[in-house]
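Let's start with one chain on its own, the form predicted alone, as structure tokens.
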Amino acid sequence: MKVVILGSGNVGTHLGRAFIAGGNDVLQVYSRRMESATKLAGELGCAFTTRTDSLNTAADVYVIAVTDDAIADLAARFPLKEKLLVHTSGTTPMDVLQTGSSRIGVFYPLQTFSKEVPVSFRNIPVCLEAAAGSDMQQLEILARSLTGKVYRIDSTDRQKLHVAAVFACNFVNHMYAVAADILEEQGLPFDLLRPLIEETARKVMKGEPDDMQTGPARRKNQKVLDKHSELLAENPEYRSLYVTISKSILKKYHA
């Protein structure tokens, strides 16, 4: 298929990467930036502008990937207002879109993604949405040039999912900041956490979160609890922190 992209971020990176590995045919680059437009452009092999109204017209398929607060105004300005437009929000409802198209929808890749860091979309879930249903059969043949994880979900389903990855990832991801201060200030390398972080995400691929949960709060250990409680007594923000969690596992398993 003919992609343009809009957007030259995280996800318009490596967005633009997975559809030209699908055999799919990017045509061209927007985005504000003329160094950012430029620099992936180069990478993909294609051409670019930095005006809306230079967009090329022969794509079958718009992505715009961009922050979500400019998803709305890079809408407004969408001159093709025949051509399939999408968006890749987690949580911007479809309808954003009306104002630049009268053919929308969504194509929104559920990984984490960061310029520099390779990743393979062959097992990246793709959840589609789309006004009409030929838009969403012309978006799953898309979807399938680069997964074989291709779901239909509408918009407030996918917000849900969002808040959900936002727990599994950005949460976790803080949780690993937070230890690695914590060790920090005792001159201790977070080298020392790795093999229990993958030893834990191994576990849950293999089996449910429920199942796999263990520590002090899960035991129901209260001597445990107040000591770790008392060894952050100098720092309240993470000493809530612990707390609020820990109560959190104690109702879910002792309530």
Given for the second form:
Number of protein chains: 2
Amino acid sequence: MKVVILGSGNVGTHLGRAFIAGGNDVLQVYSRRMESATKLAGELGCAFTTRTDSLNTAADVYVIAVTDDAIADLAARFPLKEKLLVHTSGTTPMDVLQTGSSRIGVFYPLQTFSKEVPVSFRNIPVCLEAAAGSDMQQLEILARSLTGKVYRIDSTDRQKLHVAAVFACNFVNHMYAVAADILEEQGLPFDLLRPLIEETARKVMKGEPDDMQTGPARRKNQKVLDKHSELLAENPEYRSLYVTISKSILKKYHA
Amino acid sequence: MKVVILGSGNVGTHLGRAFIAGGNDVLQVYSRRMESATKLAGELGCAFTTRTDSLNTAADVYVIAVTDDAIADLAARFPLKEKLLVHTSGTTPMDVLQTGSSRIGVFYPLQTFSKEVPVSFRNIPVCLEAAAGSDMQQLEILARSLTGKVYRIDSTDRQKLHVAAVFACNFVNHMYAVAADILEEQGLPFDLLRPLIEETARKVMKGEPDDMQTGPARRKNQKVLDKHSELLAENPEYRSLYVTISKSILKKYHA
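Counterpart to the form predicted alone, namely the form predicted together with another copy of the chain:
Let's see the whole complex now, leading with the same chain.
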């Protein structure tokens, strides 16, 4: 399919690469900032523009990949009212695109993108929504060129899914970061924890997280919980996190 | 080496299997409860006892693998005052073993053990401590029969390491569990999140967690944070977790 990407951040970059890898044509990249427009266009080997009134009109799908706050604004300036316009956000409802086109949808890849870390799309769920059935079929063709995991998910479900993803990804990474800080204060290498982190993720690839919970709060071992809270005395921020999350585990398994 | 295992829980079970896989002799399993003693002894193909005064006296190392609260008690009843006695706990200081033997140490495998989930020890860090240099050498031989990752870590460092491990493993799994609950309420499959979970762990196998942090709190996107908090209105417990952890991320990257 022929695609134009609006936005040149993490999501736009990774999607652009994946569209091309999936055999699609990326006709053009749009970004307000010349520097990022040319950079991504250079990488993808396509044209670029910094003006919405210069958008290539030949694409099948126009993919907005900008921050949530900027989606509505960009949609309002989108000039091709009969073209399929989608955004890639977990949180933003589909209908903010209504000012942009009569044909709207959502193309939400459920993954964490860091610009420098290459990602294979083969295993990434892509969640689709479209106002019209024929547009859904278009989006499904595009999604299946990237991945075997294509889901139809409406705006309400997608918002909840995004909240869940914040827990499973962003908050998880913060736990890693806190652990790294605690080790660093002690002069211990983060490498000590990497096998544990890998195994903790591996265990829920087949199993359910509830069945895999271990640790002092799961065992309701108050002595260890108190000891750990004491060990974090010099860091009230992390101590408070420790206590709050432990209470949540106690509540889930021992209420 | 010749080993006796005192305790038949998750850690005792996994260590017993790993000792044998590493070419060691497990001479005997001790457990207060006949049923678990015979079960683990049957699996390991060794003798068992439920009485500390019937412990096999021919082992090189006696490994206590019971809950933290029970270690001191069991050590006090350990009758072989000249034998190397170690525990496997992250939190308990080495010196609680002093009532048991004049030769004491710690053999702490840094991993999460669920009884039904097989674990390869090859990649697991084992953290060692010993009161005497000659006993440290013995423990190093035993540890190296299981893994290439052997660390000398004293009781103070080990306690901090254990706190860090609670964040990196137990709290991480709780984040998975909360995410699974949110999806389940919405009738969405947990499978949607598994590729994201895998990738989130994979990214810190080489990188530092701080560099990999993504999400609304990292981007200081208050609108999305408010929206998510609103979406969790029906679950005050998870809403409060969401707000607390988001604040911690904001503080770390935007203070």
